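As a starting point, one isolated chain is supplied in structure tokens, in the form predicted on its own.
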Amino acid sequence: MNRRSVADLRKGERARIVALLDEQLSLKLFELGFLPNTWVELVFVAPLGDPIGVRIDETYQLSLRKEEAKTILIAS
């Protein structure tokens, strides 16, 4: 099976979000809105390639750090 996350999303790129991987992480994500079955897309890469910053739900933007979106994992 192979496995996606946000930090495999493409400029414009929609997904369902279905789990969290890191233990300690996913409080501060779930915080943020990265709940399961919630829309993200990547709205922008930063020029050296991290931060990427992504919209929740078509509601709000944020940036987060390739590392934290790679423990996003998404319907692909």
The other form holds:
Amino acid sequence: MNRRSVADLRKGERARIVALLDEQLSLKLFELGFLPNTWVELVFVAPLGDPIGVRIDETYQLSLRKEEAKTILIAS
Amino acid sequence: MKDAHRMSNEQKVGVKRRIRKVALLGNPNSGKTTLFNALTGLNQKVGNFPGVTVDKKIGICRLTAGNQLEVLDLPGIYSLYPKSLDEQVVLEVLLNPEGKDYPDAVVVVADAANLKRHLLLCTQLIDLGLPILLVLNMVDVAEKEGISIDTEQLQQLLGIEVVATNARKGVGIEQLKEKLTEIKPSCRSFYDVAPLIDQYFEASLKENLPKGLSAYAQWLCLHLFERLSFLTEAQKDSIQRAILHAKEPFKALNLQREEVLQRYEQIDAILAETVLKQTKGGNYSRLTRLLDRWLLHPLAGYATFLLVLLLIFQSVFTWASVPMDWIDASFSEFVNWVHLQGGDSLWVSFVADGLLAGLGGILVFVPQIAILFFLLGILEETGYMARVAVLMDKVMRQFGLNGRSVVPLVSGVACAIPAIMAARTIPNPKERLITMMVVPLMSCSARLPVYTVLVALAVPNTLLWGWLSLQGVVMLGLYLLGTLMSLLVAWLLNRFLRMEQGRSFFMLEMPLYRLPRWRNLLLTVWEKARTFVVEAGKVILLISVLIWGLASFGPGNAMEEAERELRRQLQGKATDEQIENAVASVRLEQSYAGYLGRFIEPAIRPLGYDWKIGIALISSFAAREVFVGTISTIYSIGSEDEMTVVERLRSEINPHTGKPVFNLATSVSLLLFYAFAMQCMSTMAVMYRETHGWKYPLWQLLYMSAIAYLSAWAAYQWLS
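Having seen the form predicted on its own, could you give me the form predicted in complex with its partner chain?
Next comes the full complex, this chain leading.
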């Protein structure tokens, strides 16, 4: 089955990050706290469906585009 | 700690240097600016880093016992591997011991509630080997969120002094000040790169790396050398060669990722021993969630945003008009007074009509700029601005812009100068450039006086449905027109502008909502207003003196002869005031500005303008608001009061056609021209500074003039 990414989360759903796919983006994502084994929760979706807002590690919120969220794989 | 190791003695010896300059560093949203303000108060000045246009804020911090210390506020960064212009600047400062701004010590600010992420930067800075101190900021918020931190233990594990503060309330600031002069480097390091350097490179490389840097700082030079301006060409070449001939392929990105992950591992181990988290999210984050549900709601969210925009508009125009009118009136009274006192000499005219009038033209914008930045500051401080970017990102992307472009575009309604500067927060170079290119199309406040006069000429003063002013509707329409045109141009630029695409990304922290810090806000307002007066003021003053010269002198003695002739004709037939106004007009006609006006007349006749309007176009080339002043001189109105000007212009008859000069077609044509034309020297100056060259400002001038000319032409031809 296809692996799920942060972009596939439903509102309020929580999941653990497994891996980051995009090499270029991953350093930036690391710095922002998207680390393997960290919990992410989808908090909001912008009115036009994109970008989305997630809560990382139960501490802080961040908004990113779906396109970017697709590169963050989660455990299903 | 498994990766900890003792630093060599040599590195410790460097500590003895007295600490005079401290650099303040931290992640965005760490409360760094609040801390800077708490330390320095009003003793700060803003400059620019050489070559780039990132603001450099330096403040003086008064310590006890009469000592003082220079504090350098560097832009907020996430790590020492830069991804934006702001981050780049920080590296330039920290890696160059020869540089003017190289600090004696580093104070790193971390948000106590987000310690893990914020410590990443801290451990990198520790490895730079500079004396360093950690400030745990916003401890109160962390406590309310159920997070308690054992600072003693944290001190031990990081090997550096840790001070807990709440900069908003001033808690811990005195303790911090006491420790500032005695900052020491850490006795441990987190990521030892010396073996890595040996693993990849020949020993000879070390001779070509900058001296006086720790191994980690040298390592950073190896990663970032292409972008570090202080390295000599020879150094860059040797690093380039070393990387090409490395013992194994030097995969910078992989190494960086590995480093970051390893650092996080160590941080996790430290946090496990120092941080206790009791509850999952306290009141603060609950309130934020609640507000987000409302403010990011498909309907309520956009409605609120629209309301906020309206409120900003309303206040920029209505609140600002009181002090603006006051400044305007005082300056014209002052100018009159100087004329009365000084008599009729050239010098008096230079001081009054050149210098003072120019100065008034600068200061009159200060209220608008101050109010706009005050309101934008509130949006920023409360955390709402980040939500606006979220609301607008998808829309803006269609036009090649970014959610973050909204702030510059909205600011453009007040003044393009600060708005263009606000585009720095956009990480993608193409999106940033497009944003800067289209911002001046937004109807700025300088267009307002021009619009006021022209709309009054073109549109009858009637009410729609008994309450809605038709002139007001047209005004609003002009603002919409500017906005639509800027989006259209952005879309075209996005399609046709060829430049290194770079990657467009949008990753934005959503800070918790909180009340604004008024002290911070007022400091920002003060700083922006001062920057405007000084930076833009220079250019405006220069140009207004130049234009005064063009209007005051003419070839040969044509001006004097025309004046004598006119006085002879009018002798006894008109009041003194009428004569003086007519004289001013006829002198302008014979001046260099008058000749220029006639010279360009063939080019502007298709737009419905005569040479007199031509003079106004030329004189307002530097600053569009000059239009009203010039027009009132040319038509010898002798007053800049808008209603007087409008009355007088309406009765102006074109001698060739016998019809009013300012008919509907000409007025609409002028309105469109001023809506789209660049007509602002200061904007060009800022564009030059921001893009490091004349290429983009000139393109901007060209495309805006083209749109202005074509639309004015089309409107005139269609309406007349």
